[in-house]
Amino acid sequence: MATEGFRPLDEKYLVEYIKATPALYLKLGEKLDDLQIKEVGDGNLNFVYIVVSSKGSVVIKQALPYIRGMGESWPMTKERAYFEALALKENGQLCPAHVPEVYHFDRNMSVIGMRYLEPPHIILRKGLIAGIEYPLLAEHMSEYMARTLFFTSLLYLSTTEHKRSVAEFCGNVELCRLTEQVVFSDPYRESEYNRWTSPYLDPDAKAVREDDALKLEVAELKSMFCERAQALIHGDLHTGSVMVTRDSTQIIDPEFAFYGPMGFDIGAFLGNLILAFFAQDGQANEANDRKLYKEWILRTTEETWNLFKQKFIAVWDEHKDGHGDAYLPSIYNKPELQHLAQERYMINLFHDALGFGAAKMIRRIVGVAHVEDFESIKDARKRSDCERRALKFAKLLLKKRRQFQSITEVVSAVRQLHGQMVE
């Protein structure tokens, strides 16, 4: 599967590569005798190396020309590294506090060298499984989403600027097609890649494949995902793509980035928080019933959307007289009209986010790639109980998303359904 100028990095070749790359060896110090190298690519797609010396540290990420978790039987363009580096740089300019700095990018080798997020940073999903509270999570995630989505949309950009950026990211078609397949198609049909906690969820998986109302809603979302170039989105913004400490939040792995619907990013994050909520019953034990922690997750879900809406409208207000072509100031020239436009925009975005969030929840239960929140629950019957509750809520949310007018109503619906199903 080798392509021109490409060679998979092993530890020995990695040292040679660093020595030949000034941007990397200068971060580590010019004497590289004491390098410590650890491969941590536990995802499905890439090699990821942490490289530490006495003088500094870097992360080296290399995209392979196939899906690592599947091997060469599932080819995958290594060009995804180009789009990831592009997105990291773009979003790093828009929100530097929450995006790791890129030091080096090599397109032929599909290698990105970037800031190492040192301990105690951990993947957010692992922190949620461990029951750790992150008091600034909603503040930071809302800031990241508000800035990266607003400033890459027509609310801020001219159509000329916007179309130029859309064209740049259109090449990431292969990863978009992967999302189309695993999120919007496979869970609703027989597919060799689907799996679930069998036999306990066999009837539930079958019910998804036979639910015509659900399929019609998913068709709308798939159409929007494929057709609507609203803003530069991360494309895979789940709790495994965020690294955290109690006072730091860093968004990583935007290799699925393209110009798509804003609600896909927002929904992915909120949907994964709700999955984490439903998984808590399987993480609970006699020492910790996780009740307080479940309330923290729901509070964080609510705060994330509310803070996002507040911040998004604030930057919109700040730039309402700018050169964004969506709402020309010569037309939307009255405060009350501007307010009405914003309200309509935000409620539509809210409903988009709920739909995409629900679709992301469903694929994580009856599709190809599951989440550690559930997978770490060893007792299959207990795990399936948690998954069934999450799946039932996701189906309700997908079908009735337009009936919700606030995130508070969504959180109340989570509580109500959870309470009914655990009684």
Contents of the next structure:
There are 2 protein chains.
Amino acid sequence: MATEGFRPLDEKYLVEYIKATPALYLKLGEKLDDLQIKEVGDGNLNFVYIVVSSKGSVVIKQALPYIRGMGESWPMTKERAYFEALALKENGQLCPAHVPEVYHFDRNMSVIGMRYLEPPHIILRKGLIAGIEYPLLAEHMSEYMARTLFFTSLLYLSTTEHKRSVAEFCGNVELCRLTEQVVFSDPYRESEYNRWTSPYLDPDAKAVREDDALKLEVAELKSMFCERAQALIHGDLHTGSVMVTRDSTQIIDPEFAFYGPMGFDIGAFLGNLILAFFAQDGQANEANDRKLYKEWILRTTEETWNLFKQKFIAVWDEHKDGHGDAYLPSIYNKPELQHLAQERYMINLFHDALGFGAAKMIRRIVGVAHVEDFESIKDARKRSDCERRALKFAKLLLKKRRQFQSITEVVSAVRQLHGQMVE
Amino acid sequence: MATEGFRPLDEKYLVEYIKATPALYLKLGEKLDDLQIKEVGDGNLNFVYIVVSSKGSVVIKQALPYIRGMGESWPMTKERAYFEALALKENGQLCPAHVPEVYHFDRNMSVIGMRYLEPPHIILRKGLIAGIEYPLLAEHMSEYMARTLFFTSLLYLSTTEHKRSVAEFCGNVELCRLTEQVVFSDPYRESEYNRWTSPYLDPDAKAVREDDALKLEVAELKSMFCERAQALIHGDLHTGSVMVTRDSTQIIDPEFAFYGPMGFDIGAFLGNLILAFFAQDGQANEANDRKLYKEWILRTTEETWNLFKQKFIAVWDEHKDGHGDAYLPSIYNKPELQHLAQERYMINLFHDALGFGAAKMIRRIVGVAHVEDFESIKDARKRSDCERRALKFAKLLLKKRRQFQSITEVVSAVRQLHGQMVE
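The form predicted alone done, now the form predicted in complex with a further copy of the same chain:
The next block holds the full complex; its first chain is the one shown before.
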């Protein structure tokens, strides 16, 4: 496993490493005798060290050649750090307000040094569990998605630029394979990794594994995920990959980045908001029934898509005479035709997003990796009730996604299903 | 041969080159004093030399760093020879009966040495113009397409293998760009390269450039062409890329090969058969009204798709428990579900093929590169009548392709439109 130049960081070696790396020690001031170091990697894939001095701070993230939570039993290339750094830099250029700055990357060590997102930044998912409203969340997320997706698609890039990047990110195949397995495969078959709130959801998990119509839809989504290099996507854009304060929204952890379908990112985010909605009944207590908060989540879901669409079309309009190879201005040469083309593009993207969002919801309930939104509900029966509603909605969404013409209809369907099931 | 750099071949240098290259001179016998050399490149991209000795024969194909017919004014990477050789070898392994063997490849010189397809092999397009029936054509072409497309798709390959090949063929981007321009762009806008049978088709060409519904469909096909790495496709599978005798069918010239949508190959072939059909009225004379031959073309069109579907499903069934990542047997675990998945896959592929086939027909009538089927009709009015019928059918097919459920329906629509328009 030991590759030349690679060595897992511990606190002592970390200090040596920083002292030898100008891009890092310059952020922390010349004197490095007062460093405070905290390892905070709560994911399964990496070490994450927060390093604070009296002069500054950095985060040091190191990818390990296996999935951390599973010990060394599930090997996973540490080259993912290369693609994470590449995506952070690319997205940082496209949307600097919402992507932490990268100070340093060391390919041999699989180490990224980047901006420390200081308190009160917390993981969005934790904020959603705590019932905190983020008034700018939809605005920021839609901005991030519109810019990172548009500017890495053929709407903006030439075929030459696009294929060059596609080829490079094909190298991140191991992470793509992991997604394929845990999102598109395992939930739909017996797998040692699957788990769910047993025994309550035993019949529900079985029903997923026996739902032919669902499996046919999932096959199409999986093919799209594997084959369609539409844009540079984050690849794991759930609410755990976003850090927030009331005023700031920062997207982190793009180690699954590759050229894939845009709808996978948009769906991941929307789907996780809807999961957060269905989890609220488990978080409600006598002090706070979460009714207003649930409405805020649904409003944010709606606004995220609507603002995304608006911003995406705005950058498209702005760059329609650029060098993007998809819609040449000499062909789509009238405002009404341009408008029709955009509407068609957006409705297809909307349906993709709903499909992927639904698949991401399902896998969080009956697959290997669950979400804290539900896991934090200690009463298993109550948790399973919440999960069952979310699962039922996700199955509906996956199968009927093409019947929805607007996000408002989707949100209405959430409300309707929730209303029926909590009676 | 240790060639430092590139040098265009002439007859004299060709002989030297062969003498220095064992893989070539061994095919021709040791004595090389009786070589007969003929340059036959009738395409626009390459030199093609047929070299025959008393002991054997080879074809030497050299890519030039520009499109030959346009002089040195339209540069085009000679690296395409690398991708052509790669595709010939890959397809040769998958379907040796229908792909000429490669003896030699020289990347610096962009030279491929391969089997000479000896007389009576002729270009299929010329056979179709001459009214010759090829009883095994549908059988052979369906075999070639089923095998080369299936075995390079995720139905057979793992994601790891697939992404590695996708990345490599991303390098053939210049040829992809050429297709994008001449198939998906130029016919739908004013372009100095476009031509058509003027003045007869002036209004028809203009109508194409002003047909918004057509442009919206073409945009979706172009996106699919650029984004969807479904399988290693030939990329230029018209009837000029096929050499035939009564018993033999050989697919040549895959310099446009890359990972793209399967339907592009299937459509290219079917679309060019339909072009050949519509050209027959121009080839008819008092000795031969071509009525029976037109029926043979339509039957061959029908059989090609039907046999393709049958063969493709057969190899899928045969390898359904293999390591292909698309449809895992643990999920698609019942014969009826497997069958449903296949039917859905095939109908989507069918609609893709019809769309691409239609686009390939249109571009041959109002775009830069025409087909000899029509060009050989000397009477311009008669030619334009044939072309107009083909164009009308192609527009219908492009817009309504999703309404066709079988190739029989498509062939009926050809007959019906032809019947109406020749009245």
